[in-house]
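First, one chain by itself in structure tokens, the form predicted alone.
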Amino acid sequence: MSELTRKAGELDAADPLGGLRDRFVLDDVVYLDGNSLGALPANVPAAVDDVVRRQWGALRIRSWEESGWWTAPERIGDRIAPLVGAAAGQIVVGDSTSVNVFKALVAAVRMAGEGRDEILVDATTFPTDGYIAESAARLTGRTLRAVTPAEVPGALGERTAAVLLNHVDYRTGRLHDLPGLTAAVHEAGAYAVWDLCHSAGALPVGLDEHGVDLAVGCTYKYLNGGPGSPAYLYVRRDLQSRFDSPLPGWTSHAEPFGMRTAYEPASGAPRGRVGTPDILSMLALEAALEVWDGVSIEAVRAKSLALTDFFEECVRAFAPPGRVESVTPAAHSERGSQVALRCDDAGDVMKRLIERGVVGDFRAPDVLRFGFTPLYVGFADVERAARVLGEVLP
């Protein structure tokens, strides 16, 4: 037994979250792609079967009331809220991340008022956020300027209406300074919109604590909601009465069944709704969130950092010298829950890894990306992944 194998066994034996693996459907592969699509929680198939056969099949239209379909967007939002550091009544679930980015950014610009004619967007953002920001700027008659998160404080000014930022860089796993950047945005009199897709469910976010104005996120990564599961929108409580959605819909109307021609927004989180909730995927998400019962996000963060530290240690031991280079910050304060390795033939290397039962993903042109979901990834998984990586590197 190698020293690293022994260490992995000791770490797994001492892991307070080790028993959570049984809450998921997992096979013998090492699954390090939960930052793209989380694993299937074991309770979800039965829950979805009930939704289809009983709630839809037997109760049919009655389920809007009797099965709680109508209130699901807010109810599930309240279930997500503790995972991102928010009190109840500030998150609504529905639509895609892209749609919610559009709602949040346009609403932020509208709240900022006519005197502020510039939007700042994270230059390193996931492409869709950039596309949405460009469209929002055209729609609202603002100019758009792309800057890196590090450049944001120096770019802010009296013209700034809103700033759209990613909490964790999707390529490198770099964790950006949400408290500091939010404070800087507020000091300039602007509004901060955060994309939490790569942080929610992996580390503490502290939306309420840090005064974030608006935030969006997906639920199919670290929250394990399933492919295409609906996203969510956070609107800070004191801003809700001013939140002017660019996509008003009948379900966000103060009287949704009044069928009035004039729009009057609902109060609270429901004014972030648009159309009919996507019930099948939404209730699968609700069932998936049960895996978080009794789980502390702080404990998840502690294990995440331990996993990524151990992976880096194992890669240094197993990979040929100079063959791969980590582009993920070493400092815990700057690291999300993934490790990205630069490798010249990364696409081919990832194919060989997957053939050997280690599943990560590839980001062009040269990045191997490994996501660590502490709810089901163990230290023996980490040691095996790094060992196989060393074996497949030519």
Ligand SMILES: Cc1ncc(COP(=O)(O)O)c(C=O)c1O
Contents of the next structure:
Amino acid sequence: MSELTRKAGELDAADPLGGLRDRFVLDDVVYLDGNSLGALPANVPAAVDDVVRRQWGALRIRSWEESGWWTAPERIGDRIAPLVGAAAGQIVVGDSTSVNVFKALVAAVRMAGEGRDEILVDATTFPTDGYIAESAARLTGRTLRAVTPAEVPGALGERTAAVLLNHVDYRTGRLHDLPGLTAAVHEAGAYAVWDLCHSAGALPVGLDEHGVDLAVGCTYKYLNGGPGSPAYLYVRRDLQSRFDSPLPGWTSHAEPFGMRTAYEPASGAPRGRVGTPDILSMLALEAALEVWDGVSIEAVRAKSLALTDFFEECVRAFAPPGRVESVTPAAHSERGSQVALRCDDAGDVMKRLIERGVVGDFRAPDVLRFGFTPLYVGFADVERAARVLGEVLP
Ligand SMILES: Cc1ncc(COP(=O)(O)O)c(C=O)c1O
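I would like to compare: after the form predicted alone, may I see the structure of the form predicted together with this ligand?
Full complex below, order starting with the chain above.
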């Protein structure tokens, strides 16, 4: 037995989260793609079966009330809230992340007022945020400037209305300084909108603690909600009365069944709703969130850092020297829950890894991306992934 195999065994034996693997449907594949699509929680199939057969099939329209369908967006928002450090009543679930970026950013610009004519966007952002920000700027008559998160403090000024940032860089896994950047944005009198897609469920976010204004995120990655599961929108409580949605649909009306001609927004988190909630996906997500019962996000973070540290150690041991280069920061304070390795023929290497039962993903042009979901990835998985990587690198 190699030294690293022994170490993996010791780390797995001491892992306080090790037992959580039973809450998922897993096989002998090493699944390091939970930062794209989380694994299936074991309780979800039966829960979805109940939603389809009993709630829809038997109760039909009655389920909007009796099965709690109507209030699902806020109820599930409250279930996500502790995972991102938010008190109840500030998160609503629904729509895609892209749509919520649009709502949040336009609302932030409207809150900032007419005098502020510039939006800053993370130049390294996942593309959808950049596209939406460009359209939001055109619609609101503001200019858009793309700057890296490190450049944000120097770019802020009296003109800044809102800043749209990614908490963790989807390509490199770099964790940005949410508390520091949010404080800098506030000092300039602007509003901070954070995209939490790659941090929620992987590390503590502290939305309330750090005074974040607005935030969005998806639920199909580290929250394991399933393919296309709905996203969420956080609006800090004291801003809710000023949240002027650019998509004021009937389900965010103060009196949705009043069928009024004039729009009057609901109070609280429901103000972020738009149209009829996608109940099947939403209730699959609600069931999926049960895997978090009794799990602290701090424990998840501690294991995540141990997993990524160990992966880096194993890659150094198994990969031919100089063949791959980590583009993920070594400092814990700057690392999300993934390791990204730059490699010339990354696309072919990932195909060979997948053939050998190690699933990560490839991000153009040259990045091998490995995501570590502490709820179901163990240290033996990590050692095996790095060993197979060493074997498939030509
Ligand atoms: C940071 C970030 N924002 C947004 C998205 C996607 O948004 P949507 O849920 O609208 O597809 C992703 C998807 O991977 C992402 O990584």
